[in-house]
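Here you get one chain, nothing else, as structure tokens; it is the form predicted alone.
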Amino acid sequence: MYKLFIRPLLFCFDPEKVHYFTFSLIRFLNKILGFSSLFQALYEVKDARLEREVFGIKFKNPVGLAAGFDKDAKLYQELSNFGFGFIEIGTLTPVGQEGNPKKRLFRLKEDNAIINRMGFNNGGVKEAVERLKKNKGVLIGGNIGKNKVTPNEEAVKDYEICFEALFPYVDYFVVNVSSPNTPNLRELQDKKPLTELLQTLQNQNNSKPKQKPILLKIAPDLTDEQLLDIIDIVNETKIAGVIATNTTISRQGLQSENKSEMGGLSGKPLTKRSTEVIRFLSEKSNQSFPIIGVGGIHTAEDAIQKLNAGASLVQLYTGFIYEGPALVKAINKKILENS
């Protein structure tokens, strides 16, 4: 019905008007007696086999929905009616954003895929917090990046205030460096300046009466040599693991006519890309740590072959905007299927 109906209704209109829309739409669909049961009875799936114990944490099951969807964490309860085993919110900065100029979200429908340039658009870490003070069970993950007018140098203190803001309502964190969209970002992930981020992350949260894992989330576009970098970085951090991928600023084969937007590139093109990434990083370091695969989820076959290349945790973005909220209910039984 989403693929057949819904879909190409929203898709006639700007998808970030769209997005806020439908935000409003499942929230006050919510709120109708029955709606939120009605939603977990068509897309959960419940059964023992599909729980996971990841970097310390029980997972009712293994699919996410990614960061970027719930920025400022004001859907996570709602969204997880839709059957996810967690929910991802940010990034978030430690003061709200307005982001780049409009218009800075594209559908590339021929490619499967979206553009964006969004650019850390929210409202601010202490306002997430607010609602995050509202949580009824919904395991949440935080993802945290710098502001735009914090330069590089400085950025370190950014991820720290976020870090602690954040720290009593999230079960895990994802420090992004990894976001085409905020100028110089990208630098972070030379192996100097993040080794130094992740660090004194982590000397912040072992100064912590209990500890919560803290995860990095890196691009598709790293080379061979960069991968090896980042598992040298996370094995001397030791931070609990990595998210791959974010998104990525090639355009090779796309054959949409907005293809040369400038953005980070999400959805089917990814997929190869980032599965790639993961079987690298879990080959290379002997799977000495969790991987998150994240990219071009689009198919219970996708999910799959993200795990079976080394992933523990699959999330969605682009592919729940696509297929719709039926893609985590055919994940979870495939999943089922194979076990």
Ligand SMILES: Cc1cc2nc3c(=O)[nH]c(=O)nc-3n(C[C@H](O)[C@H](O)[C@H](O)COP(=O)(O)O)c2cc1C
Second form
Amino acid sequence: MYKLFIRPLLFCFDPEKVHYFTFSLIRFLNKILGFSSLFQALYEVKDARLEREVFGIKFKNPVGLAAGFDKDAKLYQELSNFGFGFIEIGTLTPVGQEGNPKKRLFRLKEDNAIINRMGFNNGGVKEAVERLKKNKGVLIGGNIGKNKVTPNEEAVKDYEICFEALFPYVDYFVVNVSSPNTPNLRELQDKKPLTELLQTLQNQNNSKPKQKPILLKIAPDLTDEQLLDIIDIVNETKIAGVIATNTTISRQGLQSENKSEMGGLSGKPLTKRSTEVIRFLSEKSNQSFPIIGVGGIHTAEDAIQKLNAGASLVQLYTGFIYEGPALVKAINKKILENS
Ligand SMILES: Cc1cc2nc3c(=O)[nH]c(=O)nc-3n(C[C@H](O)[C@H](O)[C@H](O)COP(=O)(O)O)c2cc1C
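What would the structure be for the form predicted together with the named molecule, rather than the form predicted alone?
Shown next: the complete complex, the earlier chain at its head.
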């Protein structure tokens, strides 16, 4: 139904406008009596064999929505009706910001991919907190970043502000230093600044009566040497785990004519590389920390490959756009078949 009727229609229009339109539509439909239960009945797979306990949190199933789709925590409640086990909001920054000038979101239809250079457009952490106060039981990851105007030398403060504000309202944190769309952000993935950033957040975490898991989200473009550094840093700072991966700056093997747009590439061309990164981290660390696998999951089999490579949970973004909500159900069903 989605791929035959809804997607062809949506794909006729500007991707960012379609994003906001579908947002409004999902919200509207969920307000009509019976629709949220209908979505749940259509897409949720309830089975104790899907439950996972990862970094001390119980997930009802291992399939989540990746960061960037519901940056401002406006729709997490409704999105969870599509059967997701968890929703990651953000990336949020201390102060709201516009992001990069439009047009900044591109479909690469021939490649089943997206290029985005949104640049952390968001309303700021405070507004998101107000919305999260109304959460009725959705498991939430809080993805945090820095404002564009904050120089890297002062970035730690931005992450601390977001961490503090979100602390009571999210179940786990994600430190995003891997978006290609905030100038110089990815330099924070280098060993020294990254250790300092994560250690500061961990200290802040340790000062709380009960700690929350902090994960690091990494780029798929890191070299093996850099990935080995990441393993050292995770072990040294004792953060809870890693999300692999964010979008890539690589443009290898693309067919679409708009393939040269600047920004991060997501979707099918990322499937193999992000799975490689997961396998590398899992093997070289002797599975010493959990990994959330994300990048180019467009079929249930793609998700299974990430789980087999060492991921404990998976997330979708581009696959959700191209395949629709039925993908969430298909993955959960496949996991059950294999269990
Ligand atoms: C339009 C768009 C916006 C995104 N925004 C964010 C973001 O704000 N923070 C983040 O950590 N990742 C962001 N991502 C990256 C996704 O969370 C995910 O890591 C990446 O797209 C790979 O997964 P996919 O191939 O399933 O899309 C964004 C991706 C897209 C397509």
